[in-house]
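Presented below, as structure tokens, is a lone chain in the form predicted alone.
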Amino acid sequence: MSNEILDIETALRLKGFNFRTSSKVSGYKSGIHKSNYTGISPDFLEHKEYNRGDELKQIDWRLYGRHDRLYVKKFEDEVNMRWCILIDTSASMGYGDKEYNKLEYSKKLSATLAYLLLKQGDSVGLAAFSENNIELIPPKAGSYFITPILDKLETLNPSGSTSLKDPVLKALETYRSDATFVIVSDLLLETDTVEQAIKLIRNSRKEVSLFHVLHPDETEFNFSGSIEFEDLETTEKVIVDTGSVRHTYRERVMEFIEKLKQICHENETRYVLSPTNQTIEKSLIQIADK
């Protein structure tokens, strides 16, 4: 398994931060989450890494001859949030070369993110989408469940169109309880569409962060002449001179933006604009508290 999809420089310059949400939590961790559970439950659920301070009773030694690890038992009352990622792989996010393809800017952020997740004590799980398509990993924890996560996105490949709606219902059957979406897209789609499915999630009484994934191409349009553009999802073909739209192209793009970022402040969503330019730290850390 390669790990270059993990950005480990980064999720070691963000270990001292945390992820969280403002509401309370009614899943089982110990950490940073408020926890609607009082006193002590005998009910075992999961794992997490072993930390100082902890019980040495609780250690798993069963766990710790498969792995080489100290993990320890976790319990009710311990409460642990759930996290969602939801990854675009339709055919839009292959544009843009090596260093600065979306879907693999997409993948190393939802890698990381995981990451740093599961380091907190977090459960989280997968989502990749397209269409009406969606390969869903349910939530767990502990930070050995990072490498069938990296497993996943590394098989990840764009095709498709783009859909939203669908894909969120899916994945709101699986995480029936509490739980944090983060929604990983270059959202080439009506804005009415985008806000349908945020309004999903929160009428959930779930929370939701979106990275808005885009080629430094698709916000500057910096090209010259006359330019055959095909879209990645229809094949649909047409020339343009590039000189003489630009800058209408450039206000409608702002535009854009601009209408989802107050979708997002009206329906209480974080909203990070992410070029495929632009370190996955400071992407992260705009979700991010000291």
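Take the two forms, find the largest set of C-alpha atoms that superpose within 1.5 Å, and that set is the rigid core. In this text, all values refer to a predicted model and were calculated from it rather than measured experimentally. Positions refer to the first chain, counted from 1. Compared with the form predicted in complex with the partner chain:
- Here K98 counts as shifted, since its C-alpha moves by at least 2 Å between the two forms after the core is aligned.
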Contents of the next structure:
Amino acid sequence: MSNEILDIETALRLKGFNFRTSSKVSGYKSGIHKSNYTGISPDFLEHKEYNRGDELKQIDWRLYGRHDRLYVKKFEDEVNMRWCILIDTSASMGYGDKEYNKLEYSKKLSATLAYLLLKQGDSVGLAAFSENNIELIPPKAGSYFITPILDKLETLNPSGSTSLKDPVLKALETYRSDATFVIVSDLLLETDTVEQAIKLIRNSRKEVSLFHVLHPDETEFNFSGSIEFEDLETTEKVIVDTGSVRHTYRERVMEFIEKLKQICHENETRYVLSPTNQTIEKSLIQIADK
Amino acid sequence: MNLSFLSPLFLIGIAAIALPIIAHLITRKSGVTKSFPAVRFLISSQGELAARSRLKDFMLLILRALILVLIVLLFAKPAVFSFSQKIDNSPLSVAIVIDNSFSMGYENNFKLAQNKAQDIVDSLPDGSFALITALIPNNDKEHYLSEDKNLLRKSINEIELSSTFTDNQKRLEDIYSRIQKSPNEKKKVILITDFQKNGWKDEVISTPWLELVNVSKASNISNHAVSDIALNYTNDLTRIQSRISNFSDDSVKELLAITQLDGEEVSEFVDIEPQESSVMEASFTNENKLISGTGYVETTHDNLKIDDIRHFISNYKEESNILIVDGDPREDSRLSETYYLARALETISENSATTINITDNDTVLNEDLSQYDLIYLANIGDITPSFANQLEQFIIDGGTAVIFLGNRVRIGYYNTLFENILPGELLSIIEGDLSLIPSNSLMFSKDIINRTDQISVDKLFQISIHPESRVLIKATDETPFLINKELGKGNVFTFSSSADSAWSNFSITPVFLPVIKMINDLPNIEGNKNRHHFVGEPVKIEIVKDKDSTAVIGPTGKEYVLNIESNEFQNTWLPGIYTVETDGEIAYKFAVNINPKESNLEKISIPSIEKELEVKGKLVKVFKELWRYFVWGVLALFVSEAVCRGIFSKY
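For comparison with the form predicted alone, would you give the structure of this protein in the form predicted in complex with the partner chain?
Now the full complex is given, and it begins with the chain already shown.
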């Protein structure tokens, strides 16, 4: 089951990429993220093959003696970065084919990202939110931690209305130290609400990346004839002559997207538009460095 | 007019109107319901379009429903019907007479009469012949009996409202005689009228071949009119008195009346009691005025506009000077030779600046005749050569002399001294009971011609007429009674009898006044020219002989070129100012007004109308089908629907 959520092929293709933050982080060990601290933690976690840039003093010379290869020691709190993936599970995320709706796409994107982050040594937590509920898995590092994340993702179902501000507040309480937030949502909210949520994170000196997941129906609106549309969250109904409204609708959606991009730009936040017909790889690569 | 349907069962189909309504409601309810996350974007997009979309839907619904309704109505054969006289189906010959006297101009009576005539034409049985004509013939179009209904309908529309009236009974009899030669045995005349009193000699209409159709709804019609105008001149002022009459049973308050003369206006508000009249006076200074001016008196318009204005010509400087020489004066003026003559001239000159001087035989012999325009010599016995020469010169210079003979006339003196003045040689006095006939009708109006037989002459001079003289009136035994002779620029009129009633009753007959007026109206008697006429009245135009052409310009600008041989102008059908031009230059103007008698819109007594209508039998419905209009309506709606769709599809 877990394998269906995790896009192994994409993960393998993106294995050479690093997911970095743009600012200095408060990690304890130098790694791919630059640390503000120089101290060393005593809690051994695992050995890692030496890479250029690793501190020489961390080389385990005993192991070199036995295997004739260079390894460096890794300790529990030497994790480079902490990530929090916030995944929207509101009812609107259930739009699309049953097999591959926005939530399924978001799950796959989150799972793959979590895998890659864990692989690069960061600790990853998960928060599924809808309305005012949030289910948090605290961040942990280590490849093994992918299993509980995948299990949690597996259980998520779309329900309730979209809410962002309260879940973010709750997440911030959990992630008091440095962390990078990744929000995966369709963001069908007022742009002001989205801006408030982003500012809350940014004001806590945390970074945030935004995966805006939309179904092609929402951007293209390629319906025909007169259709009565019922809102997935509010159950509001409206009869629309799709032909006559299409042009204006597309304009409204584009305005919304442009506004979100502007908000993200102003708050130094990465915005990634992720239509569900776009590959996970293409979405993820936009926040990755070679 | 009432609407009816010849196939009313088809009206059930009107239920089809439910189809577009149901379709409209169905399309409003979408068959497909879809869950969608971004409904809020749809609502904001829909907001702009919703109003337009609703308007489009509503308009299309209305248009489509109307198309269906009209198609259903078309199948139901719509028709309007009016109640008309029961007409059996046997063909007949009918003269449809539309009353076009000017009282029919009240509100839309004339149009109603034309519509009524159309209905009658439509209801005529096949094989019928009809003649469409106006009660008062006032244009050149002469209509004939015809079977062709299209031609008859066209004829109805060609009839124009007149500004006068006529002897209705006589005119109807003439019209009836015109349909006598028609092939159908059944013949009748239908008069569509407002039953206004004028034109009916008596109020009983009882002609078996006449059917009456009433188009006037109101029984008591109010009307006011400018009914008369009088002009008086002094050296400084032209005074215009106008009579404004109220022909209704209600008083008229603050009626605005404007008198206008050559662009200057005087306004006044007048109150007039029911069935009364009020005289308004306006004075204008003669400074900087043209000798011959034009003007009008106009009141605020009522439902009959044509009589709310009256035109006039002013000739304030053309004061004429008339000399009457009484050869047999008496202390009791009523016994004088010129008593009737003076009364007649006073009457005629009431509306013009005229000075009448009466003198006796002795005084006139030393008088300077050149100061006069017109000289009447009535039975003068003493004449001198110098007086005769002076009189001759007066006439040659353009004056007019009128000579009445009598018992003081000495034949030898007259024949010698007045040789050039008299129209012939006086022979002897003859006696007998003679009546008169006109011999030259061109000089006189019909009014005079028809009444000359009322004159009986006991005594008159026999005259051997010169070839250049014209006998205007003669006795039945051919003895000349009134002879005209042109001398130089002037004229001489000689009556072979006396001016008083001793030798003939001429001076006390109704002919006397018009004959004297005719003489006064001659062109060379400038001051007394009559420049005011009634509509329809022939007007004698003063043709100047050495000019090439004379034309009359009507009030609408239409030009009538006059034949030199016939100087009588007949086309005075419109009220207004007419201009006479000779060789393109304005010679003079004259005013034509309506006869104020017609302004009284009183009807002939209603019982006689109702009685007349009662005996004409039951009324029947006359249908006129309307399907053509409905076909056009359906086509128009189809086009509108397509245009509507086209317009909305652009947005």
